[in-house]
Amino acid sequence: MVSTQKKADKTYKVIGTRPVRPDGVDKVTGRAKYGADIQLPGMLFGRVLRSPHAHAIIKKIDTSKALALPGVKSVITHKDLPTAADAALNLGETTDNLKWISDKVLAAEDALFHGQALAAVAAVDKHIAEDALALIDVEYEILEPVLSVHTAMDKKTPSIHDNMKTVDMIARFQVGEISETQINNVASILDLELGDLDAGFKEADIIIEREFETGTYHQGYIESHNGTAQWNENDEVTVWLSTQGAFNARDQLAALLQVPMSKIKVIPMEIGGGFGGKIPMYMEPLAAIMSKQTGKPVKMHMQRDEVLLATGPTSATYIKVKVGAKNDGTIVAADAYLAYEAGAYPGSPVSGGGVSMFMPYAIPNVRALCLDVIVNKTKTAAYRAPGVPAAAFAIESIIDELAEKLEIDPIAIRMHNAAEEGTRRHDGVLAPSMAVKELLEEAQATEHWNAELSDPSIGRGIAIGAWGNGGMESSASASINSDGTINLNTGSVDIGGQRASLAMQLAETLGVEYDSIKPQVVDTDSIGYTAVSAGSRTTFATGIAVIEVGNKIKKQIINRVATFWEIDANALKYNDDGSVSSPDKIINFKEIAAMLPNTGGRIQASIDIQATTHVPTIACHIVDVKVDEETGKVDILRSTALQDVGKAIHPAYVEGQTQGGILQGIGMALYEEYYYDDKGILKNASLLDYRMPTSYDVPFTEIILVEKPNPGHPFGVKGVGEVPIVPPLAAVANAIYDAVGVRPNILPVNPRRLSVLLKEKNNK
């Protein structure tokens, strides 16, 4: 991996840097503590019983066998869930209803997708669970499944839900809010739409209109869910779990057992990979109810069939797009239809790609309906850019098409549509700082960009894509040691480099040096709330908290030099490198440390903030492809990123996010896909027959760093951890246009469904 950096003007001491992750001795040697870690005494072990069936009423579910065998101390249904509120709950990402949440962590009436959970059981070791779980006898009445959007939006398609009605996406959940249409199995629909689309098709020289698809993909991180929970004889939960927001599973927690935030404590542990799936909870509540009726704490963790079945993968999708363009490449209308699967319960990211697919371009006249539909399958979940790299492989497909019909350049006609600062969106919002422009550019001046290609069958695909990115609310505090060491709490799940990224924004305010600030994540009980690490929000917006902090901490050693001095604090001043000076003397931090004790006590600082001056950010990806026309298969020969990060904090790990998401992207592109029956039974559910890139597919990849800083961030973090996923799909797709003159419509474009497209090709 080659990586420039296309700096902004401002230096700093620590930040831009690339030094040593804190956390990183204890994960290579092994002391780092994960989920499946955790043992205390008593334990018991929990598994969960799945649905065998996509769709099937349950008529009776016999425990009695299951509880018979020893070894076995709880076996759990649904009915011994506390009754759920018909109530919206906010998961950071997303919303979801509490009385879904609860029918999806144990299915009530109804099994409405292959593997989902029907009971729970805790026994003294994990093999009597397995076995207990076969004693339990399920009675079912077997119901069709519904697998497409296309079926389940048909009017002759039985309701999934009885008596669901589509709501307005923006009052999602709350009752009496439904709009004008009612569509079969949608939950939720978003009309998007600026200016006047009829209008803006009449003035339009060329017109494109088509239909694309892609697969459900899933997260594919490397450690599986997990989750121990013990509750005391006070009624005090404690729980250790893999999760991207402690809080996040605090409030899930609380509303699922009916139980008083203060009375729950949620431990996070290390995380394995997240990228969004590890945001909603599925045992944890099963293991605090077994926990309650047993008095033992119980531990229970995923086998990674279990993960693919039944944890939340992002959406399958359909999106019909009619973009009208003038002769010289202006877009003077866009229409976009977007149906993207939920699973079994309401809650797609549908808004997300209606949002975010034409947010990179200014255009005067544009609608996006997003329709949220429900189908037999495990309930979708955030998966990185949540429901963007769908869309803007549909209108970047139709961009690259655009620029040929009207011979223009592929970059050129992007740069003359570019969004600025003060374009108004569909969505109404006047776009904040972008850098669009300023990528293209960069893209246009690239090597590869100007390479020639040595081979007919190499072909070279641009797209460019955004991200909105998120801020919510982040806790932070920290305390001076009389050392010059400083204590970092953060209550931000650390899923991407975290506790380096906040330790450096804190060393670059203090002035200290970056080895001198221990940061840790810490739990719910010992920091201010604080939301999930998702939506690329928490460089940004734990890093202003952390400045904050700073500063306060600045404030308060003025006061105490000046006191010690006996000086007004007016006639002090704060240094870049730590130090405090009048206008004949001087003290440095570590001996400010050092006086704190004698002086009044040691200095510590907290502060909670609600941030809300996120940027989206851009990113562009180039690729070269070669194409076996005789197999389908395709090669990936060279990859060119380049992203907007605002301030590239630790540049190695910005340039590792965004080597991350081009893999994801790939591998939705070209390789990854459930495979489901016409029974709606999941085919793939290993990672034997779920097919993701591997370091042998991976392309040698030149990152290029552009920083056009936030105006709404001291050091100008933009997120980073989300865009880089959004261009590959379209990128590729489009690189496969150019080395063989066929557009795929349909991704992951496997050398099954390339073989198709050529055979069609070559038989005109």
The other form holds:
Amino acid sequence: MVSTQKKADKTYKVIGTRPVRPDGVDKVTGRAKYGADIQLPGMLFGRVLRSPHAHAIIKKIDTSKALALPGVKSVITHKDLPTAADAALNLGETTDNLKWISDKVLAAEDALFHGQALAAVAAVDKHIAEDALALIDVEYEILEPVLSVHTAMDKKTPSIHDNMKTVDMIARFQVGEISETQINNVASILDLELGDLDAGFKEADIIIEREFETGTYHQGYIESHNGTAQWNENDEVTVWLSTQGAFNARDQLAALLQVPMSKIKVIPMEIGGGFGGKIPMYMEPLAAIMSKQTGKPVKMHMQRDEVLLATGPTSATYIKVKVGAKNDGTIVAADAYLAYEAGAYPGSPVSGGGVSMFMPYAIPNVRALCLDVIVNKTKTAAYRAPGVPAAAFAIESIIDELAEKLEIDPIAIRMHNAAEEGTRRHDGVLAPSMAVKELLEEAQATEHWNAELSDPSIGRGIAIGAWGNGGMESSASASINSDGTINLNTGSVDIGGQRASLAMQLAETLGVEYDSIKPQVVDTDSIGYTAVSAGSRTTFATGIAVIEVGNKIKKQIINRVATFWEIDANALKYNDDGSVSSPDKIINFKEIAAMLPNTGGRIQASIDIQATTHVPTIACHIVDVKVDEETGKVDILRSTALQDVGKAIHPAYVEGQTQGGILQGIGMALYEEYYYDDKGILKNASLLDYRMPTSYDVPFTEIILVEKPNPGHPFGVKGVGEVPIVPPLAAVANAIYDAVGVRPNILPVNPRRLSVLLKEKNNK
Amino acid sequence: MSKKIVISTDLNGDITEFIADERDSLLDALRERIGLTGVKEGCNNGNCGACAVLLDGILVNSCCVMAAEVDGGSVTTVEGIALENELHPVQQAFLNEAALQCGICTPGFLVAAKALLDTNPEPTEEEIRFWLAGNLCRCTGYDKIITAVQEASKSMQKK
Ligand code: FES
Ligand code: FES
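Now that you have shown the form predicted on its own, what about the form predicted in complex with the partner chain?
Now the complete complex, all chains and molecules, led by this one.
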């Protein structure tokens, strides 16, 4: 496999190298402690009873038999939760409402999706807890479930939430007033418009309008959700869990449990994948309440079917897009209608889709109407570039068709319409510097794009996509030991090598060896507020915090050496190798560290920042597929991913993020999907039937990293985690068209769906 | 209430006796009764390979084996694959190649890869991909895992 890096100009000592990650040995020996690995004396095991119906009124829950089972210590239902206020809560990548979170944690009056939690049990071992679930009697009045955005919005369909009004969104995450447009079961509307659509379409020589659908996809992290809680007699609560954000978890718990934030200590354990899905709370608050009731620590660990049933996958979507272009390929107008399933409570990432889908392009007249639609399915959560893969599938399929109809090369048409710095976007923002053209030029030059196709059943597709990335709050602290080693603490959960990327940035800043820095992720009592490891923000934003800490330390060192040498600090220079020199003297980092204890004490620094200088990144995927026309099976033969990363701090982990994102995108294109029956029952809640790609399904993905530095980060970092998942859906669909001449408009395009399309084509 | 049973097995080279519930899977027993939490639970259903161990030298998903079945047998977990004071070449290769991101799948992959290299020291890419298809990784896209196993194979040949 080849991996190429188109380097940014500046050279560094540590940045851009590929050291072994600090937590590596623990993770290859099985010593690293993940959330479910916690063991405490006297610990109880909790389990959750879930609704077998997608929509039902809960008439009665009788827990008496379960409570009577020897070994059972606690059984709780919604009435054991504190009353939750009907108020908004900011969760980093998405917003939520406390009453809804509370109802999702344990259903109140009704069950709104298959798998919704109804009651929880804590017992001395997990077999007994499981036995107890079978002893809980629930009486339901079963209602008709609402299972698609179209049915949900139909006037004849009853509202799932009686009092819910459609609200206007002002921007992504920003809820406005109650809307003039009231649509049944639509929680919110975001209507973004730029220019004059009618005038734009009048200028067009060609107009293409298409409808698209995508299925419900799960993040598919291999570690199930888990949480262990100890509620002390003084009402202090300690929670060990796998989360993308310890502070976010703490604040949700504080609100749900109605305990002051300072009294909750969240200890983030190692996390076995998240992709956006490990931000909401599920059974962690139940563990806390049952610990309060029993005085013992309670551990909960979801079974895999519970993860698929009742955590937050991404939205199934319906998207209609109309694009008008001139004969020379200039896109003059684009109109998109996006309806995303939120699940049973508001909060789909539809606005992410509506904002990002046009981001790579400069289109003068654009509209994106985004609807957040309630259905009787599990509440969706963020999943890697939330909302964007489906929307990019739509626009990139249409651009491919435009290129074909206008007989323009697919790269050339994208190049022709590429957004530039200063392009006005339909969300009102002026586009910052992006690398659309640079990336397309690199794509054009790849061996892959120029290679001959060996067989007519093989097709090649290309697509691009953008993601805005995230900033938000981060804290860091570092202290220098007398032997010259450094302890670095942050609150950013290490979900894929961030200890390494943060230690590298501090090493580069201070001019010290990477190995001399020991980075650690600490609990919420031990560091300032730090937002979630999500939004591709950690290496970028916590990176800025770490660099700032380094700069503070440098300043203190200069002052200390100045005092020690009795010389003016301005006469001193902090050198690239960590030494400090005056015109006639030099002292190296180790010597400085050694003198600190006796010249005023050791040095430590801490900082909290709010990063706002994040910029979007662009990704591109080129893929060759072979289609078996008889069965409709698609094989991936070759795959190349290009990505603008700003600056790759640890290129191996950047490549890994890209390869992982590409494969999740391929899963969305070809394999993965939730199957609900007409009663809203999820029929494939296992990793056998929810079919994620295996190592045998795919070839290597060649990686080309393009480095166009972000001026808003000292080393140029943009963020890498999310954008690679965006282009593969359309790239695969476009490759299928190239191979067999049918355009998949519903994903995943599994053998069944593709066979139907092929049959239609052959009958024509 | 279910019954408790006493089980004796060779665990990572040492005879180990432990008490388990008769309903415990080997995975339950290793993690909850013995504390070998390097063995991971991803699905509890035989579909992800995170719980892979060697049972009498054969690669199995420990969530699909009852604890009682290992009485008198031998079990190797990720905690037992390192050589004395030195990582197993496949562990070292995973570190060098950045073949783990979150790391939750890693113990299962390491045990499976070791089992492969024990019987087939120079596997082809196709053979590695086929053998590891029972282990799911959601972070890496598998690329660097395959490369790491190739590197481990090479470094074991040199020894
Ligand atoms: S936990 Fe055993 S195969 Fe997944
Ligand atoms: S590294 Fe996360 S699942 Fe493999």
